[in-house]
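As a starting point, one isolated chain is supplied in structure tokens, in the form predicted alone.
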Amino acid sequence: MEIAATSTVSVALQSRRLSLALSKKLGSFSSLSFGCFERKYCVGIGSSSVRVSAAASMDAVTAEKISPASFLDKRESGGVLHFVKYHGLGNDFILVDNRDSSEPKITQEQAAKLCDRNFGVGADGVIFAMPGVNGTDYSMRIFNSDGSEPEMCGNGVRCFARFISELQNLQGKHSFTIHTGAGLIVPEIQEDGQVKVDMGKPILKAQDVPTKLPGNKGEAVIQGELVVDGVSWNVTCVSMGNPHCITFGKKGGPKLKVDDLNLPEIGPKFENHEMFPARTNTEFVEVLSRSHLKMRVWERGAGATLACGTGACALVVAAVLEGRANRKCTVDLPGGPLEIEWKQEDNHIYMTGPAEAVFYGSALL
């Protein structure tokens, strides 16, 4: 698979916030179309040659005015897929306008190739914006970087919301309903461009997470014991529509320092543990205070990522259930902070955080 020449990349590294009205001004973006544009920023299609000639100040590049809608309007033909790439705190996704079909435009195998950071675009997953079902405004499906399909993704749904708002040129504060594999999700674009998402109610019943660990607090697993390579860990199991195993450390061990973890070694052992029949996402958590938590995550199907929205929600639930934290917390992830609140009155979890577009592109499949 080759990546075609069309892409729009951020050249103003100090300014990472993209305006909702992308078509008004893209002074911090250089827009590449098929061929070249002003200042001779060119990429050879189907070859490895790249020729760049730019002014000393990249901010001075005059960009062609484009928007997600106008860019994605180009007809896909001859195995070309147009996309916009977004990230939520470094958890990055290829967003595809799939509103004309209830079937994804590419296969899971193609998605895995697109997500390859050496031979493809590079991403943690591909997200498809699809027609709504059961009265919802839209449907969202995701293929992970390994080609598997998760039920939902918290950072991904924020990116999805920004993608739709920019496709539809929606201004100001607004919300819409999204059908996902984890059920109904309702994101709300805030005035400052951040996205607040009603993530619904956490699922605690062990068999519904799912986990084979026996419930030790009713039917829930709270500070249960999980043996990994002969070492006992205290774990709490929570589903946000997708399974999570949260740990604050080893049984009887010292306070967990997440920066000291060898995540590539320990992460897969949790993910593929026999106690998790559908595999699991794993959050390793350090408590900084009752309102400030720090985590590293090993995501099912994607590995170590810079952020996991559903994981941040799940760990706040676990921290509250274990008596470690309040219901409203800042969660520090490697890519940045998320604000999480588990409201007592409705039992719903609310996540607030950013989502930003980083470039437009076309991929040869």
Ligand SMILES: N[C@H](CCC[C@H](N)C(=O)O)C(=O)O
Second form
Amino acid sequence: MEIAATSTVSVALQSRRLSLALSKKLGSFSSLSFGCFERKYCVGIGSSSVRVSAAASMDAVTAEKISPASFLDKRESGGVLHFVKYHGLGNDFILVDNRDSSEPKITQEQAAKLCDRNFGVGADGVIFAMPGVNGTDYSMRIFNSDGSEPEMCGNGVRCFARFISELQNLQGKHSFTIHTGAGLIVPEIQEDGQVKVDMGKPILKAQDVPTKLPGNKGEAVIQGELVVDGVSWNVTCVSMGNPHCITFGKKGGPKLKVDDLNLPEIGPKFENHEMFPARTNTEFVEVLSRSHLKMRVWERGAGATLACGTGACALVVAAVLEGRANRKCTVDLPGGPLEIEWKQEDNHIYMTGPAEAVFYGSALL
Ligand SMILES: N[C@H](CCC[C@H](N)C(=O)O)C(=O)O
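Shown: the form predicted alone; wanted: the form predicted in complex with the ligand:
Zooming out: every chain and molecule, the one shown earlier first.
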């Protein structure tokens, strides 16, 4: 619905009535995009020349009929990207409906700009919902906030599942098969809205993580040694399709207190360590009990994030292999908890957690 306005825009939410009272000429501004999502109304006004005219009022009932799909279906003129912003425990992503093409709608450079928290929308990454391949329902690609492309994203795939279900107006329990850089991933939306994801099997072979550290338990690195700035750390290396270096502390050192860590100082030294040819995500872990772990993470290509789903899966594998935890754990991340289970019977890891839409809008590229 195009709104033609010759006046200032004031948005008043009155008892479920969203009314746009337009009262005096506006110069020029860009797409006035609005929508409502789960009672959250948002109006975004950008900054390029588009005329809007006439007063319009739209009550919340009408507003509720605006589905994300209709908003996203607005024709994308050149230079504008429609998106929906989601987060999984504060690990936040720009989600793009890319189901009409197998090529991402924006470049890695554009993604990095959009992820900038001062000069862009702000996010830990951009996620594209793309057509399926080899019979899967969809494919997912992701660009980190530095523009690099990882194989997989655990919090992101929960957001992806919720995005698809909202685009298709699905209610209740639904699961999807998604092709990713980590292979087939199957998220299932639960009745309570949480998303349970079959994250597949952990990869332990050092060369497949990948790491140049020598395997010390068969071909796996379990409580191996990584020297960072002359200090020896105990590390276990696990891939969830993307590389993870997990540490419970320094060799011979005291129990790790993750809240005491200076992540911006130590994180990049692990991320860019020469022993990780594809760089690495690093999880610093504190054992609270055999079924309760606490972590902070420095992510490859995104820095310190509030949560890392693949990292939570990888650290449970490391904790089990180091004899520190059971196969079913609650992992406390700065953004909230995830339930993780590494099942003996199928060697798959299952992650359960939330995913929430925050707003949607149009970004100028
Ligand atoms: N930065 C990660 C990708 C995102 C992973 C994380 N956000 C998750 O939830 O799994 C990497 O380069 O491997």
